[in-house]
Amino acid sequence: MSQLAIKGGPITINRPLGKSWPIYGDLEEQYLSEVLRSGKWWRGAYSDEAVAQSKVACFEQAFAEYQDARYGVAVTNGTQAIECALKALDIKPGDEVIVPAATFVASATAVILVNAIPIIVDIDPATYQISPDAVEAALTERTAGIIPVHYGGYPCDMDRLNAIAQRHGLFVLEDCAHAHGTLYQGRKLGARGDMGAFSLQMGKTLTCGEGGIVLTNDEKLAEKAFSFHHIGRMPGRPFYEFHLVASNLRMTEWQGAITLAQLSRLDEQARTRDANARRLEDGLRDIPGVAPIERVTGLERWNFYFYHWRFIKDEWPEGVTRDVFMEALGAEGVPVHLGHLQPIYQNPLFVERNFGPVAYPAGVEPPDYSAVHCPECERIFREEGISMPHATFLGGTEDMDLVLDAVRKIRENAEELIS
């Protein structure tokens, strides 16, 4: 009789793991009701009184403080948070901005949307984060900046990236869409470079359905980000006085209410995810054929949008692939996926250069993305990386034990998978 569920055997996990997402309660209802009754469903003219009463302004201040930053500008979504920050950083048409191959496509398309050119580089196989060596190899006279993506909430090597940027006069814009609450070297992420951009989309660990926020420690950059998100207005100036060509990226008070309430739970949820991840890591180390991504020195708390671990194909019988293993895990009741490991340059928009209306200087063309090759990212996507949703880690430690039971069961009965 088969032991594995994929072959008709008993299922290891017959209930949902973790918690349903999003989590909400009385505080969201209270804040939404306050907005409704106030009759002020947007931030208004940013008078001192309006700021004091604004849920968006309260969220900006609270989240910036939580992430160890001085300033926050809340916007409509995470993609436009990157665009807004790039504009504040004085991006120019034809500038090159280095981004990693493993990320959501918006990390690169935001660069295109401000008429700059994304240069896509490989990742570090030890961490799945942008490789500083690959960054240095990609530098040209047109390089303006680096967008390190804290992929899966794991911190990039900010010390090396900042050092590279300082040597070459580049900006560093952290894409923190996955990294709300990660604690690294005694500080959180988002203000370790020049600016940081966060997503507050439905699935993120801090959400209001759709939204984003830009963080910085630089007062001038914060002022410019404010102007670029507020149709060119400047703080403290008359309401109908405009200084820059800019769009309306303002977050609504409804979104501000939800996110402010969600923020009250973020730290506890981050601690729970991190504790469960550590338990899973301890168990994975004892099972042949799988391994955790080991934590870099200084990673005190890992809060993740999705959690990565490894399938080690050389330690399995020939014919048992990562994809077969993942299918077997799903049959046992473990939710797994590939995250954003597929190299972004493999998308048709890059291969065919479907960029739409962009304005590069004469003689400047984007690279031939069909010729880009990031061997580590391609290998990890093809045969190694496994991801699990963050909400899976919001239950008790027994949920991690069930996951480990499923992994052990598959490993002990791996011969069943060969056919």
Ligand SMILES: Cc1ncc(COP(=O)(O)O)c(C=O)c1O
Given for the second form:
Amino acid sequence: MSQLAIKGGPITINRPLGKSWPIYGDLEEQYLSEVLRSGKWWRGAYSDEAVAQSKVACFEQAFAEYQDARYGVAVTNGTQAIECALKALDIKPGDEVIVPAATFVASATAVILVNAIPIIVDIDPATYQISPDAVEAALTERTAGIIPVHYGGYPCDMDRLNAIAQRHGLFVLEDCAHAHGTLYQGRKLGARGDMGAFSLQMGKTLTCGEGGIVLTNDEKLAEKAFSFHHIGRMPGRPFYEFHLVASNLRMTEWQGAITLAQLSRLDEQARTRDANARRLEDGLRDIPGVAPIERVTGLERWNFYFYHWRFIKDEWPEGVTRDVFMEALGAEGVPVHLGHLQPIYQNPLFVERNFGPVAYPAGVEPPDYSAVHCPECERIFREEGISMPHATFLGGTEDMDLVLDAVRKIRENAEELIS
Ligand SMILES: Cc1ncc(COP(=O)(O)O)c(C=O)c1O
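Having seen the form predicted alone, could you now give me the structure of the form predicted together with the named molecule?
Full complex below, order starting with the chain above.
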């Protein structure tokens, strides 16, 4: 008789793991109703005092403080947070910005949207984060900056990346869409380089449905980001005086209300995810054929959007691939997925260079992305990486024990998968 659920055997886990997402309660309702009754549904053209009391301003301040940054500018979404930060950083048409191959495509398309050129580099297989060696190898005289993406909420090697940036006069803009609340070397992320950009979209670990925020420690950059998100207005200047060509990226008070309430839950949720991740890591280390991503020194608390771990192909019988293993895991009741599926340069937008109405200076062209090859990233997406959604990690550690039971069961009955 078969043991594995995928072959008709009993299912290991027959209840949902973790919690369903999003989580909300009375505080969200209270803040929303306060906004409704106030009649001030945007951050506004009111007195300075009223603006400072807006939900958006309260959120900006509270989140910046939480992430160990001085200033925050809340915007409409994470993609525009990156665009807004790039503009504040004075990006010029044709500038090159180095981004990792493993990320959501917006880390690179935001670069194109400000008329700059993403240069896509490989990741470090030990951490799945942008490889500082690959960054160094990609530098040219056109390089203006680096966008390290804390992929899956795991911290990039900020010390090395900042050192490279300093040596070559580059900016560092952290894409923190996956990393709210991660604690690294005693501090959170987002103001470890020049600026940080966060997404607050529905799936993220801090959300208001759609939203984003830019963080920085630099007052001038904060002022410029503020202006770029506010149609070119400057703080402290008359409302109908404009200083820059800029769009309206303002977050509404509804979003501010929800995110401010959600922020009060983030730290505890981050601690729960981290404790569960540690339990899973301990178990995965003891099972042949799988492994966790080991934590770098200084990673004190890993909060994540996706949680990544590894399938070690060479330790399985011939014919048992990562995809077969994942199907078997799914059948046992473990929620697993492939994350972003492929290195970003394999998307048609890059292969065909469908960049739309971009304006590069004469003689400046983006590279032929169909010739880009990041072997580690390709291998990881093809045969090694396994992702799990963050809300799976919001229950008790017994949920992780069930996941480990399923992994062990598949390992012990791997021969059943060869057919
Ligand atoms: C790494 C990364 N950067 C940027 C974004 C863009 O954020 P948004 O969807 O809020 O525009 C995302 C969204 O998933 C992301 O995963």
